[in-house]
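In the block that follows, a single chain appears as structure tokens, in the form predicted alone.
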Amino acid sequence: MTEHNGDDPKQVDSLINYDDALKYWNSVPASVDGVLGGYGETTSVPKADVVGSMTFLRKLKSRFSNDPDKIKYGIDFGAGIGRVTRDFLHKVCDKVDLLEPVKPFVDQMRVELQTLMEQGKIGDIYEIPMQDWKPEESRYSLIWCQWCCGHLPDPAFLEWLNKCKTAIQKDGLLVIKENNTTTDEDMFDDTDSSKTRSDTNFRRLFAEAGWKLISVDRQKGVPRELYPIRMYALKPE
């Protein structure tokens, strides 16, 4: 893995190549270990991740979608093999859509989520990149994006944030869970042609796109050698 950094996020953005990213993700196993970059079931990451996400949302329970007459739709961005939906999202949403462009992951997702499909907990599966998403207006009470927005340069990420405004219900919530650099600079990773944003840049982009940051927390219980992981809860301004 080679990392590049620079003061200007545009410099890092210019290195991102979506075709290279797809090539990489199509080459890794369609498993928990594969989608988590080697930090699979033999590490603390999967369990800690789910506990951290659930704890974070419980703190925000009063802040989104409490109308019992509404179906609570969620969407899982960069869904991989469906791990986040399988272990967490289906417990806080009535029905979950998933978006994942890597075909082997989608194939495995249909296996992992078969029981939830039979229970009517799974909605649409979009086999497209997140930048190609065309959302239905006011569909979602919870938009969950985890470990995938680093494949979007800042301008494309801002466009996606604007689409989320269209897709979210009036009382809905957008949560972005991502690695952060330990400095104020973004870092490029040529392994999967993505970038890791600084906390500073995330907050700048949220503000520029017109999203209010209502809560942020750092993931606990993961190996120290990993980047810091933060969960950002957002509502439209």
Ligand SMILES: C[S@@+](CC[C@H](N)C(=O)[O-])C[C@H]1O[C@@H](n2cnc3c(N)ncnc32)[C@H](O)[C@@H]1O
Second form
Amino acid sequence: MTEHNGDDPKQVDSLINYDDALKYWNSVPASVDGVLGGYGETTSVPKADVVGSMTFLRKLKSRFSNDPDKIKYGIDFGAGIGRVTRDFLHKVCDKVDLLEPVKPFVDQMRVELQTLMEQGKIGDIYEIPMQDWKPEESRYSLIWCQWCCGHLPDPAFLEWLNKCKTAIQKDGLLVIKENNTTTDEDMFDDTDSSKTRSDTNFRRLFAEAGWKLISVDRQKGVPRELYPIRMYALKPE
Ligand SMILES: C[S@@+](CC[C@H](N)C(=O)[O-])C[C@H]1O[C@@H](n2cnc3c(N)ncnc32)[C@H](O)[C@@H]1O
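Can you return the structure of this protein in the form predicted together with the named molecule rather than the form predicted alone?
Let's see the whole complex now, leading with the same chain.
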């Protein structure tokens, strides 16, 4: 893995290439180990991740979608093989849509989520990249985006954040769970042609797109050599 850092987010953005990213993800196994870059089920990462997400959302329970008569619709962005939906999102949503551009992952997702599909808990599966997503007005009470928004340079990420404002219900919640650099600079990763944002840049972009940060937590219980992982809960201003 080669990384390049830069004081200027625009310079790092210019290195991101969507085709290179898809080429990389198409070349890795359609498994938890594959989508988590080698931190699969033999490591503490998948379990700690689910516990961390559940704890974070439980603390926010009173802050979103409290109408018992309304269907809680969620969406899982950059869903990979559907791990996040399978292990967590289906427990906090009535129904979940998934978006994932890599065909072998989508094929495996249909296997991983077969039981949930039979239970009517899976909605639409969009086999497209997130920059091509067309939002439907007020569809979601929970938008979850984990370990994939580094594939978008800042201008495209801002556009996606704007689309989320269209797609979110009035009392809905957007959660972004991502790695952070340990400095104020973004870093390019040429393994999967993505970038890791600094916490500072995330907060700047949320504010610029008109999202209010209502809670943030660090993921615990993951190996020390990993980047810090933060969960950001956001509501439209
Ligand atoms: C690190 S994996 C995370 C998968 C899943 N979120 C999880 O936590 O198990 C990154 C995922 O982002 C997907 N991806 C890559 N480029 C994308 C894009 N432009 N839009 C949406 N997803 C993308 C990859 O195919 C891959 O499934």
